Structures are given as C-alpha cells and as structure tokens.
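Only one chain is shown below, in structure tokens, and it's the form predicted on its own.
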Amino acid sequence: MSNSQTKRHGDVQKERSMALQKELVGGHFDALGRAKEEGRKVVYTFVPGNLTELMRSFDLLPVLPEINALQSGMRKLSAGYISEAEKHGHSEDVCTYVKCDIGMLKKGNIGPTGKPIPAPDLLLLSYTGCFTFMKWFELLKQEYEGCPVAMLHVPYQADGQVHSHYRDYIVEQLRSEVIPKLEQVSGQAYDEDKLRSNLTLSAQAEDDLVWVLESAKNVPSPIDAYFGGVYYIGPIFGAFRGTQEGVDYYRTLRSEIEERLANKQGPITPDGELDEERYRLVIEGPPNWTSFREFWKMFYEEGAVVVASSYTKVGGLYDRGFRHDATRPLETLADYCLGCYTNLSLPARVDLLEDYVRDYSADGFMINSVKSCNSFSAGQLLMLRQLEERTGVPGGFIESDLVDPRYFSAANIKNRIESYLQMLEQKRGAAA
C-alpha cells in the first residue's frame, strides 16, 4: 500500500478507510451530544435487526448500547462502569454489556468519546432473538420513566427458514406499533418515498460490504474478517446505514482493497502490513474489547489470517445473498430482522460455519467463547463437534468476555492460540 493510503497514528498503522470510520464515529457523537440543545430526538435501539433506514427517515438518531459498551471496553472505561452498576444489584454473571451501559448511565451517560449521550425519546426493541435485550430494556424503562417503547417481536428461525407468515406478523407490527410510535415522537407523518431513498443507499453499501468480505477467499487474504472486520461492520452495523457517509466509506474501503489484492498484499495489523500468511482460520463468537490489540496481536504474530467469522454476521447476512430492497420497504426491513446470525438455529449456524471452512479455504477454526454472552456461548462445544466431523479440519476453543477485563486471561489464551496453531503445523507435517 502506498504512503498516501496509509497513516501512522502514534504507534498503530491505520488505513484511510479506518479514519474515515473514525471521523464518521465521532461526528455522530458529537451529535448525540448537541441533539437536547438542536432539538432532535434520539431512539435506543440495538444492533442486530436494527430499522436504522426507518428511523433516519423521520430524522431521527440511532443510540446503540452495545456500541457505546464496546466503544468504552477498548477505551478501557468498562471495567469502572461494570462495578458501579454491580455496586446497584446487578449479578456477576449478566451480560457485561448491560452492565456497562446502566453503569455509564449510573456516572452520568458520559459516552466513550467524553460526550454526553441524551436521553431516549424513543425506546425501539426490535430483536428478541437475545432474550436479554428484553430484560435491558426494561432496566432502561426503569430508568428513564415515562419514555415511550415500541416493541418489535421477531420470530426466532427454528428451521432456518424464513417463512412468508413470519414476514406478515413482522410487517403488520411495523405498521401498527412501530410507525404510529415513531411518527408521535418525531412530530413526523412516515413518508414511505424517504424510507425508499435510504434503503437503496443501503444496498449500495451492503455490495461492497460482501465484496470486501469475500476477498478473504484469496491467498494471501488481503483482510482479516474478524479482528479487521470489526472496523468494516461498524457504519453498516452501526448509525450509518441508509447513509450517503455509509455508502462513500464503504466505496473507500473496497478501493484500498481492491488495490491490496491487486498487489498481493496481506492485512493491515496495528503493527504494519503482515508479511506471511500461515494459517487461515475462521472464527466463531464475539472477540474481547478490553484488550483488542493484544488478542489480536496473539494470532498475527503467529501469522494466522481470520478469512471468516460469525461475528461479522451478527448485524446480518448480507453475504449470503440479502439486500435491503427498496421496491418492498417494510418487508425488507422484516427480512432483515429473521435473518440476523445469533437468529439462526443452531443446526443453521454450522451450516454457515461449515461453508465458511470450505469456501475459504480455511486450515482451522476456533471459538471464542464469551462468558457473558448466551446469545452465543449456548452450544458451542457441540458447534465445535460436529464442525470438525463435517470438515475434518481441527477447531480450537478460546474462552473470554465482551467488556469485562477480569475474564480477559491472557497467558491462558496465548498459551492455548499457540498450541493450537503448532497442532496445525504437526498435522501439515504429517500429511507432508
């Protein structure tokens, strides 16, 4: 990559697409945090099944928990918030996310970029696939009494099928509860021609999105679709879907790429351009935010490339062929919510996982497996199981937390990435 694509900032190599993310991150908080004094109103919502397009179109800003949650772990913030919000009854074992949001709630709802987060007008729960979204909003309704909620209940995928009656109830609801909500508080009458206007810019970023994604099916990776992957899901999965902001970065992001495959070029890491690609992994779970450069650090310095993972999918499986679809607003929005990852069953999701080993070529997998987090935790081992029957290819199990630096062991988790990686190297030696 040449001088003028890449950046130094202090001691970490950033590409220009990851300043760009950064730029439209922190202008959105920067929003939120004039919107009182400016006179707009703001909606808590939550990243998967997200109705991003329908909220911006009655103007209206996205305020996403898990993001300021995972914002404050990599700005090392969580750990103070956690224990105020376990110091007011909240368990050990509940999701270190909600924690970390009543706990920044708690010390004043100073977001992680030192700006304040304003009060919702709106509280929009529009996936249940996480039970505990469902408990976290109602901690939240606690808190800001008097704020209005509209509840969204999507249907869980048993079958992995996405079923014409399931769209049905999820339409009929968008019409009934969630318009009517989103009109009284916006002061704003739906105007279906905007929502259409949003959804097309989303199907332009959502492209080029998979397009970058799937360039990890090349030898060597020009990307690593796990812990890189998180920077490129972030205005998608976050506040800037239905965006032009959303589609000029994504259009950033597949240029860079595009010329690092051309030149046969590894991923950008925190530490420079990897050189040797050894292994290729796919990934299933949540990384760690406490302590993000260093896990990251424990696989690139070993040389192993993630060219896939489940996580990058929790906000919606674009790569498996989905599109907003402008000519069919509010069944798209309702396609959309069904086909988040952490919806699938369990059968669905190693179905995935399975393709992922085979169409990227990859020499392992491995799971992280989040303490905190059941959404995904809940079944890995047999995940893990049958994975290595159906591919044959040896998985490696890695345990962690979200935002709670007290279950991020890291000699453990070096230890057990370096023996999984010298497994590998003996098996090559073998088939040799």
Given for the second form:
Amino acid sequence: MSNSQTKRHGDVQKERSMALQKELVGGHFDALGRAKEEGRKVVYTFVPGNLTELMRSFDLLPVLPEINALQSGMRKLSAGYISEAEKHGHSEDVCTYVKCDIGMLKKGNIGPTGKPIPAPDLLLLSYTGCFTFMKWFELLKQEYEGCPVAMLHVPYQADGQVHSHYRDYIVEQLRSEVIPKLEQVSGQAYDEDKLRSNLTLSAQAEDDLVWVLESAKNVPSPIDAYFGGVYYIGPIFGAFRGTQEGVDYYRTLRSEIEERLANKQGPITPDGELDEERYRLVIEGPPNWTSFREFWKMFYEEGAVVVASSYTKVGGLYDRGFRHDATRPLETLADYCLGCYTNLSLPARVDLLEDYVRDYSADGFMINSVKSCNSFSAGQLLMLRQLEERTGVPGGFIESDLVDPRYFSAANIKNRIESYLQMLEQKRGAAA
Amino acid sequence: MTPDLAQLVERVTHLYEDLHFQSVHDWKSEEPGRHAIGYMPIYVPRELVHAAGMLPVGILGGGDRLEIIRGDAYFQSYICHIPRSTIELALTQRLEALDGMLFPSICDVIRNLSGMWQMLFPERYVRYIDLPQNFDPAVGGTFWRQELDTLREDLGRIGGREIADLELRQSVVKYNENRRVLRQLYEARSERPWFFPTSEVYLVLRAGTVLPVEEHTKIVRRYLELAPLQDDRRDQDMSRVVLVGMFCEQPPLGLLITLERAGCWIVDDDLLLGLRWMSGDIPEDGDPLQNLAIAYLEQSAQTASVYQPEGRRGAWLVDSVQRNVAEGVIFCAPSFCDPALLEQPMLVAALEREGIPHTQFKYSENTGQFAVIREQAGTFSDSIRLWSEA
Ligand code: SF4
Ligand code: SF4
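Switching forms now, from the form predicted on its own to the form predicted in complex with the partner chain, please provide the structure.
Below: every chain and molecule of the assembly, starting with the one above.
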C-alpha cells in the first residue's frame, strides 16, 4: 500500500534550525579537536543524568560517547568498530554502543566528523537508568590509565517516587565526589553563581523544547516527534544545555514550528514535507541508527507520523513539568537525574505511554525493541500488553538494534510496519 | 558414598529439584502467621528478613527442570533465561509460598523484572533493593541505611510486629555463623577438592537458599565432617581452576558435572555468591542496622555489579587464583548476561597481565548439551596441566 505522502519543496527542505544545529555540533567537535593544544580539559559522560551545566561552569568540554556511537552508526562506521571490539574479546551479546565506542578508540578515536576526539581528563560516570554505563566507563578506565572517574550513583525510581533521601544522596555525591574532581581537573573552584546562570539558560531552552514536542498534539502534527525529535533533542541532550547557543537554537526551532503550525504544514522528512498525516503513532524505544533514513521512510511513506516518543525523554522528562531550577542548583541536578526516562519504573513508563496515546490522540503505538539495551527492552512485551489493555489500541512490536547493522532486517521490519498500519486502517474502517 | 552422606546429598538434591518450594510451605505451616520472602541474586540483607521471623527464599530461575510455556512470551530472544523461568514459576503458581519479593540492583533485567512483578502481581509485596555504589559511609552508607530502614519497616508491617534491635543482632550472629562454615567449606574444597566435588558442594550451598539459616549451617557442618570420610574419593591428576560468571543465572547441574569429568577441580567460584557475600563477620553488637549498612560498604564481595572506585577490576580474581593455587580460570557466563560479559574483558586483561591461562564459554540455565563444553574444558584442563608441569 506504499504511496508517497511527501511533497518536495525544491530541494530537501533545510530549515534555519538545522543549519544552526550543524554549526553547533561542528563547532563542538572542532573545539574538542583543539582542546589539547588549547589546554582545555575534557570530560566524558552519559546523556541520561548528564551534568552539563555543572561541567560548563568549570569551563570543561563534554564528550558523550553515546552520541559518538549513534553518529558512527548513522555514518555507517559502526559495523567496523563493533567488529574491532569483538576482536578484542568483547562479547557479541552486549550493548553495541559500548563496542562501537571501544572499537572507535582502538582505531584511533577519530570522531564521527573525522576529527580526533581527545582522551578524557575525567570520566564522569553518571550512573542513571542503565547498568551498562558503569561497565562502559570501567572499560574506558582501563584504556585511559590514570584518568580519574567520578561516580554518581542515581537511585532508581522503583516505586515511581522520588524519595527525599534519594535527592540527598545525589547532592552529597555531587559535593563529596563530583565537584571536587571537577575542581581538580579544571583547576577552578566551584562557582555556584555560574552554575545558577547556566541553569537559568537550561530552563529557557527546556520551555521551548517542550513547546515544540507538544506541538504534535495538533492535528496534523507539524513535527515528527521521534525521527524528527531525535534532531530536536540533540543540542539539549548533548553538550548545549545551559548555554546561550542552546537557548538560541530552541528559540529558532520553536519559531519555525510555530510557522509550520500556522500554515498547517506537516513534518519535514528527508524527502520533503509530509502532506497527509494518515496515522498518528506513539513509539517506545530508541531508533535504529545504521538505517535511520530507511527506517524513517518506512513510516512517512505510509503517512505515519510519530506524535510522541519515550526515546526523546532519555535525557530528561521536561514535558512532565521538570525544569532546571537555578534557585536550588544541586537539588535540581539531582531531580533531573532521577527523572530521566530510563530511570523510571516499568509501571511509570506504561503510565507515561498511556498518557501519550491519549493526549496526542494517537491511532496506535509501536515498540522498537533494540537488542543492545536491557534497560529499555527487558519488560517491553509486558508493556505492550498493558498498553493494549489500558488504551484499547493495538500495539506493534519490531526488533532491531542501535548501531549493529546485523540486527536491522529491513524487509522484515517494513513488513511488520505495513501490516500494523493496515490493521489500524481496517480498525478505522470497521469503526466508521 | 557412606549412607549418611548419601542421605544428606539426597536431601539437598531433593530441595534443589523441588520447583514447588514444598519445604517453604512446610516451614510456613509449622506455625501460623509465618511469612516467606523471595529474593533474586545476588545479595539482599537476609538478616533483616530473618529478624522479622520470616524465611528468606532464593529464587534462582527454573534451571533445566522447568518447561517454559508462558515465560517466553514476556522476553525477547536476546534476553537471558532466568527472568523467563522466574516469571514461569510465578505464573504457574509455584511461588505461592512467598509473601513478597526482593529484586536487588544487579542489572537492568532484574531491575525491570521488579516492575513487571508490580504489574503482574499488584497484590504482592515487591521491593527493589538499590544497593549503594558509593562506599563512603557518610554518603553511600547514609543512603543504604535509609533503604534498610524502609525494608525493616516494610517487613515489620507484613509480619505484624516491629523488628527489634535484639532480634536483628541475633540474626546477624546466625548469618555470621553460616558464612563462617561456608568459608570453611570453600577452604576445605580448595585444599582437597577430591573430597568436595563442586557438583555436590553446589547442592549443599543451594539448600541455603530455601532452608532456615540455622538448619543450613548444621547441614554444611555435617557435610564438612562426612565428605572427607569417603574412601572412594581420591586425589587425581586434574587441573585446578577458578570458575567465574555464574553469580546470577544458575548453571545446570550437568554443566558442573561436565567440568569435573573434563578434568577440572573447581577450587573457587562465584556460585551463589550472595550466601557468602561478606568477607568477614558483621559486628554483633552495637547498632545492628548500621552494622549491616557498613558491612556492605566494607566487606562486600567483588563482582561485576559492584563498582570499584579504585578501578582495580580483576584483582580479586588474580588473588583467588594465587590463594587457591589454581592453574587457570574458566569464564562461564550466561548468554546475554550484561554484568558477566561486560566484566569479562577486564578480568581477562587482569589475568593476562599475570600470565594466568583462561578459557571461556556461555551457557543458559536450560542448556542440555555439554559435549562442546566438555571438549573445550578437557582441552583447557590438559593444556594447563602440561603448562604447570613444564
Ligand atoms: S544499554 Fe541501553 S541505555 Fe545503556 S548504554 Fe546501551 S543503549 Fe544506552
Ligand atoms: S543472568 Fe545476568 S543479565 Fe540475566 S538477570 Fe542475571 S545478572 Fe542480569
């Protein structure tokens, strides 16, 4: 039933925000490339629970190995890196982000933009929502002997609540473990005012990001909140939370989406603008990166738009009201870490997705279950059933991987997506 | 085998094979109002459960004795086996003796299983045991103490009475005693492994996951007395190996037997590590909850799910090899086990720095074919014997 739902406006549409993002990311990798000669210090850390405002308050440059890995996936470099890591004894069974990163390191640590990534001066192990993070940085610690590690253990929201002693524990670790190590590495004293002003900038950008994500409640949606969403979250989940550039990016993005909304335009896809929204979907789970465009195309070709996704919440659940709060700087960082999506209990994840299906008037939901990630994937089959029961909407289930192309079976996935959408169509027909 | 040892082995084998936890039902029915609390690997503070007058029960999957009918529908093929057999046990009413379940923070599968339990069995008590990864008593210690406080309150509520300090101190004494005999057992096996085959030691240990601790201590003591009396057990020309990676999903018994038949004396391992978690005694006087909290920070076993601030991963393994005069290490991890498999390259590096031979393979709790493993372990065993004789 494949029929193209997109129309091209001249060439592929390029928005200002896209150019701005490219500039930001390119500039950041350039800065990393020059870091050693300029004497700037580099901190490796993870997206969930990242403490960008704090690192930036010490003028440290963040490196996010997960983002390097996904970019290597998009640039088709990951397969080689993974096999390099496997040659060095890393199991085929474990998270491919880790192997992609280690393989990249073994092959000279040339980043996704072709520039070398400097060795870390500190490994800031924000242990939030994923067990693998701990092993990942322990493995890197072996590669970078002498590099200090700062561990920040973030308790899991197992019963769906943030208990005050969780927050106290995190704040204490920030005071006794993280900040002293950041001071040591940077040679600068902790400056709370600087942190506060970064946090103020974060909250501004977060407001605009939430507006953008929630614009998908409109019918038709002006955005795709998954395939497009992963671009929108790039700066805020990466190195630019708490920076003026971050604020400017989200302001620009928001004004573009406002315009699209006013014009009743659909989302932009790699093949141009989607002109007919036929299905509104919620998606749980990360995307596949090695065939990202092909994967996206399987949806937009059918007129399927993702209106909400959980993956775009791994670096913070801003749409549920959380904002970085400059009046309580360390506590707010603690709350931020505690609230990242993969740190939520399974029942809380189901609640969230259920709300998304309703609030975003979705026709259906799909789970993209990735082999790499137990944090996301263990339990997703039960989530599927629970969501079906609670929403009365049938769910779709596909399996792939993040950056290991061996686990992206295009024909199979396309088939599943098409049958799923057909089923939604029939359901619609029956209801009419 | 002498009849008294045969009887002991028969008893522990029966406990191992009983997937309906009849012994737990029996224990509960001895007195009205008794409760049992299940726990997953690796470590939970069983002392607290015991002090509440309850029986802590290790839930270790279904092994190779359980047909998985419904459990597979809950997990993708690339997730290890233990959660699916555990769900199967629960869905087939085999865990009815349990009044609650504890899920320690050892990996994201067990973490998420705690959430699945909440959704599948909303009427049952479920608690995720978030073990601290910060080992500063003022920081991680304070957090862990608060978590223990909550568990203490919860168990008190379930049991209908508060847990008194005195009771907790008494429980600490009992578990110290149990860990001491288990240490003795491990030392005895390391000294004369032919008297203490691991396939048997494992069953003796395993009984400790379902029996009251006092009774288990007696069994281990008795086993320590009886095993060396077996005249038919003699030293043989076998290699001494340390076995690593089996701390969560259990190996089928056939796998342990296969390794022994392939010529390996297992002189140390991380099987049922939670029973032996503390390297020494927990102080028996003073504030018992604080003692439990600090013991976790200072005396925990080193294993994949515990962060090591100094980054000396694998030092314990090298130490174990040296202490137990082992000739090599066998990495034997469950398929898809993140903790074991992510840890492995670091352990391998530590061994290679010391020139310690190693081999590796994976298993699943329901692996039924051991020919390949037997061959590989046999070749490894021969090669390290040659190596150490050279
Ligand atoms: S296991 Fe999942 S959350 Fe963890 S690093 Fe891999 S992809 Fe990320
Ligand atoms: S076998 Fe490994 S991955 Fe599976 S539940 Fe146990 S520790 Fe987790």
